[in-house]
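First comes one chain, alone, set out as structure tokens in the form predicted on its own.
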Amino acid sequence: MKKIRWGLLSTARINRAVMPPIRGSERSELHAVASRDIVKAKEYAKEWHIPHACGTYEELLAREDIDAIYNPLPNHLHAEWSIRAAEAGKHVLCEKPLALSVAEVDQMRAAAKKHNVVITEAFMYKHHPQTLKVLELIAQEAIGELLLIKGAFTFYLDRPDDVRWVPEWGGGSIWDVGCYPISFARLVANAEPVEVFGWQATGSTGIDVVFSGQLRFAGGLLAQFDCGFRAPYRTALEIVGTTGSIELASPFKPEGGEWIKIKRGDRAELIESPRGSLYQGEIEDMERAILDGQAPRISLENSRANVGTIVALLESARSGQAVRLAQT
């Protein structure tokens, strides 16, 4: 295989973010799109100049001219259709969160191993040069020993028919946007939390519309985050160490032109964030994994730990008690 032939599993809006990097790569091509409505699939294929349209998801998975699937379906369908894609011999780039339970991730991992395919989570910010620069600064002890990580991701969700309002479909702010500061904290810590505590405010459908949580890592490192659907759009990340701190204004959706602020005492240094297409990195990562045999940057073990952390935080919010995580 010299090129990955991609299929889009649905006509979801987020497709617009991954189509340009697929088309812009010499090692990928956009080949087909599927919808449960053939008319809609054909209209979408015509609008976005996609060669083939499929009237069912099954039809897309059955095509021999498709090598990899992008899965942007609602959260509760991530595991099912990623597994079905793997069983059809297709590699899978699945939107976050990868699944809604650790058991589902384990099933996805088993399917990937059995059918010798790549399944990886589409956390685009982890591939961006800004994130890699932050990790480099931390490795160089630019702010000393890590003490505290603080993150936030909120926006106002005003569409009453949005799937994120449905509890059974993996709705709620922590699954949708809280997963970002949680995953970034784990990435920076290079470890898994040993204990979590969460608080939530719920909306009319029962999903969390505001969530605030804390993570405790071995050795004393702490993390705090908030997320929600009832505040204006805001993203932020602060990493505090013994000799300084790092602040990011756009930690989860950097495009270039933003800054990395390093503060030491009363002095602040601004480093322009390295530029890079936000979604290009995850496509290139899939190409390296599929075509070159490299391990994907986001392993299924890592995704499993992020899902487990979110599940524990939700359990804590419901019970009012801290939840300890099993270390595996």
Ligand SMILES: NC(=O)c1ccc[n+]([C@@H]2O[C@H](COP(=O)([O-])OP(=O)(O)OC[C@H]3O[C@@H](n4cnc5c(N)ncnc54)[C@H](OP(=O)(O)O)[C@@H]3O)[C@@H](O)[C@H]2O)c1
Contents of the next structure:
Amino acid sequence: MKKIRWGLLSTARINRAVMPPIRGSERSELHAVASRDIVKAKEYAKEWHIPHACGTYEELLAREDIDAIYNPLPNHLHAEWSIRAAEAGKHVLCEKPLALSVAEVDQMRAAAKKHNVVITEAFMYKHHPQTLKVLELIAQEAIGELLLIKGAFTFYLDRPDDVRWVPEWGGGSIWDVGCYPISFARLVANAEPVEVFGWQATGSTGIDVVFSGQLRFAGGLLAQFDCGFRAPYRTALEIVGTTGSIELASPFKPEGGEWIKIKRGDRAELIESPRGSLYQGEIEDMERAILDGQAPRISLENSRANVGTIVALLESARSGQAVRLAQT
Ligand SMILES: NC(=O)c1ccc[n+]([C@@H]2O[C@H](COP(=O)([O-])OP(=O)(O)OC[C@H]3O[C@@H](n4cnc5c(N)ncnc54)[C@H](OP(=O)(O)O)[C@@H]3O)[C@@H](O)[C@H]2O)c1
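Show the form predicted together with the ligand, please, the one above being the form predicted on its own.
Once more the chain from above appears, this time first in line as the rest of the complex follows.
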């Protein structure tokens, strides 16, 4: 195989972000789209110049001319359809959050292994050069020993019929946007939290519309985050060390050219974030994994730990108790 022939599993809004890097790559080709409604699939394929349209997701998975699936379904369908794709022999780039329980991630991992395919989570910011630059600064001990990581991601969810309102579909702000500061904290810590505590305010459908959480890592490193659907768009990340701090203007959706602020003592230095197209990295990562046999940057073990942390935070918010995480 020299080129990956991609199929889009649904007509989700987020497809618009991944279509350009698939099209822009010499090693990928946008081949088909599926929708639960054939009319919708055909219209979508025409609008976005996609060669083939399928009227069911099963039909897309059954096609022999498809190598990889992009799974941007509502959160509760991530595990089921990624597993069905793996069973059909397709590689899968699955949207965040990868699943809604560690048991689901384990089933996905078993399916990937059994059918010898790649399944990885589409956490685009982890591939961006800005994120890699931050990790480099931390490794160079630019701010000394790490003490605290603070992050936030909120936006105003004004679409009343959005899937994010439905509790049993993995709705709620922590699954949707809290997963970003949580994953960034784990990435920077290069470790998993041993204990978490969360508070939430719930909306009319029962999902968390404001969430505030704390993570404690072994060795004393702490992290705090908030997320929500009721405040305007707002993202933040601050990493505090013994000799300084790093702040990012756009931690989760960088395009490059934004500032990275490095404070040491009284001095603050602004450096420019390296440029890079936000969604290109996850497509290139899949190409390296499928065509060159490299391990994907985001392992299923890593996604499993993010899912486990979110589940524990939700459990804490419900019980009012801190939750200790088993290190498996
Ligand atoms: N990485 C990022 O930057 C990013 C950004 C936004 C969203 N996301 C993730 O991408 C996923 C999709 O988000 P989105 O905002 O693009 O969603 P969306 O526009 O609501 O699309 C979801 C699609 O799923 C299909 N679907 C299947 N069963 C459904 C059901 N029971 N109810 C509603 N839709 C159903 C629909 O396609 P058909 O009608 O064509 O079958 C629908 O278009 C989520 O997991 C989200 O976390 C990631």
